[in-house]
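To begin, one chain is listed below as structure tokens, in the form predicted alone.
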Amino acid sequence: MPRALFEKTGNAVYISHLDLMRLLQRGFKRAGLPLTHSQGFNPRPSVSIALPLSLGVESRCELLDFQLEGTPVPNREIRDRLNEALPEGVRILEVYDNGRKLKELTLLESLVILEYDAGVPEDAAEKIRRLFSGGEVMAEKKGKKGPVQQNLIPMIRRLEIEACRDDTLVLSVLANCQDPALNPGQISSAISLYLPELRPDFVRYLRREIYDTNVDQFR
């Protein structure tokens, strides 16, 4: 099954998850590149998303399984003609076949940006640094069944402070994306609940890049 991976964007970051799969869809269609259906009463369009992506969230390492019918298409081609029916924000980056299995999918590395309106405040790179150097930081995470406690701890592999200026400060992090899965947001929480002097006004995230369990990039 070809694999595509995909950027989102600008104002596309407000694309839902689902609005998202459908704008997909209708992508491909608009592209002259038919879709395979699943069987039964209720046929759907072989297109997957691998870690759906949480609305108002960038991200420039989004994976898109999908099925064509017909005659072969040349990836390359595969990738201009969507990228020609997509709208502004969401791009494709490159197509190709043979994708690893997605159950080797292990780590993301985001950046969670935190904006201050009246400035950094002081020893806040320090401060965030030894909260997530101790052994439990609790956060809330929606689940199933309602909300649940997690330690984010030991789903982090690491934490770094990437730039502190005038009124943002940067943190990349490295962290399990599945089985459990450590959503970036519970950074930000986290730091607002236990640091409430350091609490953003403003927080943005951005997924950068995937890995697997060896940090290796995946794809």
Contents of the next structure:
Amino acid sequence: MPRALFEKTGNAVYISHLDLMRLLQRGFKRAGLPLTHSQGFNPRPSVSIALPLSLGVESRCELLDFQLEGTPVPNREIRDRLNEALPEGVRILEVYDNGRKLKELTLLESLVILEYDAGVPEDAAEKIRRLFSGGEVMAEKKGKKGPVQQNLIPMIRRLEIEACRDDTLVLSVLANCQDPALNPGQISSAISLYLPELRPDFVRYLRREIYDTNVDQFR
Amino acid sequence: MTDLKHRILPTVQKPARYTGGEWGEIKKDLKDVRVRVAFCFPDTYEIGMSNLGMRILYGVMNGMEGVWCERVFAPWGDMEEAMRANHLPLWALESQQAVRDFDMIAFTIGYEMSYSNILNMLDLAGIPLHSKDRPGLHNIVFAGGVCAFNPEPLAAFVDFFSLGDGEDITVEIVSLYDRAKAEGWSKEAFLREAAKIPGVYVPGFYRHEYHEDGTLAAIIPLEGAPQTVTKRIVEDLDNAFFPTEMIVPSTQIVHDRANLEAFRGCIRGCRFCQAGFSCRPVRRKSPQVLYRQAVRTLEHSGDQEITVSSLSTSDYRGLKELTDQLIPYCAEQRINLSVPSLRADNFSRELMEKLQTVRKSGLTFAPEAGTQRLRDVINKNLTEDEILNTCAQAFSGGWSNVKLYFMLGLPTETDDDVLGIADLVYKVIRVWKEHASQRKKGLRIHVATAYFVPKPHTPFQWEKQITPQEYLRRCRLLKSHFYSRSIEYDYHSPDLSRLEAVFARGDRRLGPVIEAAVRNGARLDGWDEYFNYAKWYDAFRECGVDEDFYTVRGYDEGELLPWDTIDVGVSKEFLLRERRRAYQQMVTPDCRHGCAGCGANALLKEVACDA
Ligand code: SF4
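Now that you have shown the form predicted alone, what about the form predicted together with the partner chain?
Below: every chain and molecule of the assembly, starting with the one above.
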């Protein structure tokens, strides 16, 4: 099954996971690339996205598995034709065969961009570093049966202050993305909870890269 | 730093409604643009983007050199709250710029219950509500759509109305504005010139005077305005503009599919139906053109579903030819083809079976009335036999879902007619017992009743609406006769239809009421989540206006009607004749049996009525 690496940026970050599936299906159709369909009463086009992205989050590393029917089309051409047929903000970076098994995709590198309208508070970087070097940082996560408390520390491989400008503080976080998965939103809510003086005015998130358990790039 | 709007977006429901950027969106370079039009739909994105008329006119205006038309929709409540809290004025999707910076503000209005949204959107945009408070050419507000056929409740707010099909008249209006802006005309000068365009109605050029009993005494044209304004029509739909490159929303909308229009007008003449009369005469597209447009639309959009719409699609003469071509194409492309509003004739039955190979959906009938007597009164040409025969076929083919729609409060309706609905439903159940091939699934009959709203430009435009109490009594009476578990009965609360009746036949004295209701917080009235009659009730009391005057009173045949200035082509004599026939329980055969003389063919200059 071919796989596409794509990014979701700009206004496209506000498109929900389900809507994105529909958008991609239409994109294939517009590009004249017919998808195979599932069997059964209500046949569905065969597309699936590896790790559903939360609304509002930007990503440079989304994976899409799909299956075409009819005469084979070279991967580069699939990429180009799709890019001609997709709205702004959804861009296919690469199409390739023999993608790795998704269960080996275990780590995700995210940027958590904290915005402070009155400027980044003093010692913020240091305080955050100290908070996440302890043994326990609890944060809530929406579970299927309501909110659950999770300790973030065992899920985090690496947390760094990547940049600290006048009013933004950028954290890069390498953490588990499968059972259990860390949601980058938990990082900012933990900061607001444990370090109320560092509660940001706004937070943005960006998914930057995906890895296997050895921190080798996953494709 | 993230700007205010982008900080709000992640916090509201379905933010993709507010960002634009969809496939097929039209953007222009501002330095090539002389006239900017903010095309507002007075409801949410999901509803507005499902509206074919808006899509057509979006294409028409953007097809004009030097003109950029952008879309604006009513924000959902959570977004409105955030906008107000942060002083963020309403913006248009394409440029994301404030609506108040636009030259022209256009509305398309298809539903009376969106009047509060119109005012609320102007308010959110920071544009003065009253026409008189917008002295210049900038922010000129105009409106079209079915509700423009009685525009009086909005007369104080909207500078002018565009009546009828918009393809040609909109170009004339926007071109005139282009010239007016370039030459620096005053607003008055522009409106005077605009009023000379056939189909343009400038309410400010008419004075309404009332008798002591509240009825209209006179409508006096000023500034040389015509006594009546006749709606515009497109005679040749094959050559009319149709946008095959349409916007494809990135988020799900109500009608999330490609949409084609087979014809305009209706041959049927159901006496309650406003669209049926006000969209006459009948004009159709040829099946060849429709097929071509279907294929091009689907190729551009990537849609996996297409629907052929019109008021009564099975009356489309080219239906067989069209579906013979379209069904194989859709099957090959794995596209679902749906043909709504099919009737119960043989061809339609065959067609339904063919389409079933693509997808199964339920059976829907709108007998509107429970007895043949009352169906004759309303001229709804659907017999019990047709319904039961179609049901029998469908049940033996394995279908087990039926939806039946009725109205309560129709002229001359008695309790016998109400109970006739129950009778009909039980007959459907009996047919199921006799014919069902898949008994295990069980039968589901969904029955819904609506509260009859008399509409302008119909033979029932003079009728009384029954009181809400009486409507509810009839609903309960009906309900007490439904005891099968297969039946699911829904009736709407009467409040919304009562308001709809007020505004459908309303006059200028309702302007202050709408304004007061919006001040009280009325908005998104078409949505159960928001509709609250109390806000309107208070507004009526505040303004000293009695709802009953417009509803249960009924209008006298000799009375001057607020919409008498508007000519939709169908003559008053014809409407009166039809009303008489209704009371005599006389049906008027559909136009295919012969022209009934509605008068609308007089609007055609080049061709004959294509009923
Ligand atoms: S002009 Fe005659 S045929 Fe045409 S819509 Fe009117 S009644 Fe029907």
